[in-house]
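Here's a solo chain for you in structure tokens, the form predicted on its own.
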Amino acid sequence: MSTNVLSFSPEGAETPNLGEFIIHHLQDSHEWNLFGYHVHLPTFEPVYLFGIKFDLSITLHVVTMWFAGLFLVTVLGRLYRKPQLVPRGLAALVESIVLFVRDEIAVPNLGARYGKVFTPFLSTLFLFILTLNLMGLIPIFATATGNISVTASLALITFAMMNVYGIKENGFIGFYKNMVPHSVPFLMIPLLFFIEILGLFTKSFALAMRLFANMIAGHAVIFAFLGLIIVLGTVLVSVFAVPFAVFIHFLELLVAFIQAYIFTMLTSLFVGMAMHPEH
């Protein structure tokens, strides 16, 4: 897809294209615009496995995820390098987040026993998604959670946890047997079983699409407002376009927290339903 934000009219004159402008700023890229310097990221030949093409090239979204992971490992490592009886500052904030995830997300959905077991995983998931969402608001980075490949990968982790811990808690046969209510007519069992199996996939699909759509929508609105200045070719539009874009930008701060919470909460809920289908 072309990254040129200009299109040609039938008379040959160049006219701004708002759609191309928005897509250019939302899509992943092999180039990193770092304070005005265009850094070309490494590209590799595609790898084919069972006829499926895998592109292992480094993109801007990959770099953003690397920075998010490095940031969390570095900051959390330094905060808790020395145990503190009463954490202060940023350490107290992180501890409050972990306690919130444990008491309000993990334990209610997974029970007291597994809630504590899953708290490290769910806390990591929440902080990682939140960091990616917030980094997407920084001009030198991109919104990795606005990439369906990223959100689908996170949803696949949830899908794996649902099946692994569902089978661990109920046994292989018991896990799939409990998908169908015991009181239904025998002839309805195959249909209900198929629907429940499909439900395992649709839950993960919904997780991926929800995070992807919510994160990309706000950014699309911001670039739409800013793109009006280019399309209409006058700075007078900036009188209302820029304030609206700034307002949406601050609204995206709230969305970043909400979407990290929703993804984490639904992950714990879906895993809890797989482990305790009778509840």
Contents of the next structure:
Amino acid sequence: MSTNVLSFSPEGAETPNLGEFIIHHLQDSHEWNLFGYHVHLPTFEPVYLFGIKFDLSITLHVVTMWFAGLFLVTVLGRLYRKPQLVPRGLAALVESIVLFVRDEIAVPNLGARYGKVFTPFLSTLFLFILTLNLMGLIPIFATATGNISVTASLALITFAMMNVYGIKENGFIGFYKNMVPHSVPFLMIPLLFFIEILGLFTKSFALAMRLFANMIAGHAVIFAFLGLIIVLGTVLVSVFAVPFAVFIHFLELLVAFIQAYIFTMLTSLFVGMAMHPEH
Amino acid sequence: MLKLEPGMIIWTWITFGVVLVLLKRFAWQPLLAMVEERENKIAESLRRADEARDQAEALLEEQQKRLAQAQDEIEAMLKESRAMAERTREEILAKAREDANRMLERAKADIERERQAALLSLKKEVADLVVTATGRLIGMNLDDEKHRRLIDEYIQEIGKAN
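Since the structure above is the form predicted on its own, I would like to see how the form predicted in complex with the partner chain looks, so please show that one next.
Following is the full complex, with the preceding chain placed first.
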């Protein structure tokens, strides 16, 4: 990405490097490009707590998340202000999603009792990630789930839940003791224990990376296709580049649903595994 | 790009937490309550339908039993009445036969009695006639008493021959 690809371009002197442009676009920013108007979002002085620097500035991704949350709360709140016994339209769709989360994701992994307890959390997680993924496909918003900090914080919730509910179900000692299968030779126990503890972290890490990478990749590919027009310096490329970009965009639509599903599914699976260890 | 921003993490937690709390209060609770209500209602309806079916089946069975019972009763009654009719017929016939026989007997007896009576009077008549005739034939020389005895004997013989 260090090569200035636009050096091949006829009037390339002023245009920025394409690779940098793509990276820049995928990153969080302090201004919001609203149809060409650059809205400057408020920045705050970083707060230092326990030696960690917390920059609580309102970035574009924060705004995107707020819009997603606002959208979900207003739409769903309005929908259920007057609950109907037999839902129609959007209510039927939302209900089928929630029932899918309850019957296909929560209950099989967490059991009947905890499955019902976790359904609101998992439904919110699914719809929140899905809305953020889909908003990433709308040009005026940014892809918040393409920010590793966002996905990491969601994965950290999963990590916390794995430990909290694992300990709650099995007891503090029981939870960590049950990580090692009982039939293992004595000498292997420390090694396996280490691996299993590491597994707690890698599960969460993979969760964060998977969502982040999937969201970034599609956007990068779209920009790369469209960037070909600039790199090769001819409009004729758009005959191939634009259809491919549109195709990738549709693929992204699919990926948005799949990744939201996978994140929710794995969260419930990991928490379920922590709660009911194999013996 | 892979650098974790603590501020961003905090914002995500806050946003997600607020969304979770609000959605839980304003969407999931009403939705899940409604779903549960509907599930209960469906289960209740199914249970009621089962009950109604069981009842209907029991009723049908009972009706069929009753119908069969009624059929049996009808058959028994028919059989009984048929037997009774047969018996009555036999009785009537027997009685008629007996009556006829009795009447025949009586008629025969009457006839016999009449015949005896007629025979008796005929004998008497014949005897008188014979007495008169022979009296005329033989004339006065005939001892009335003696001849009458003779003729009577004779008539007796005739009567026996008859």
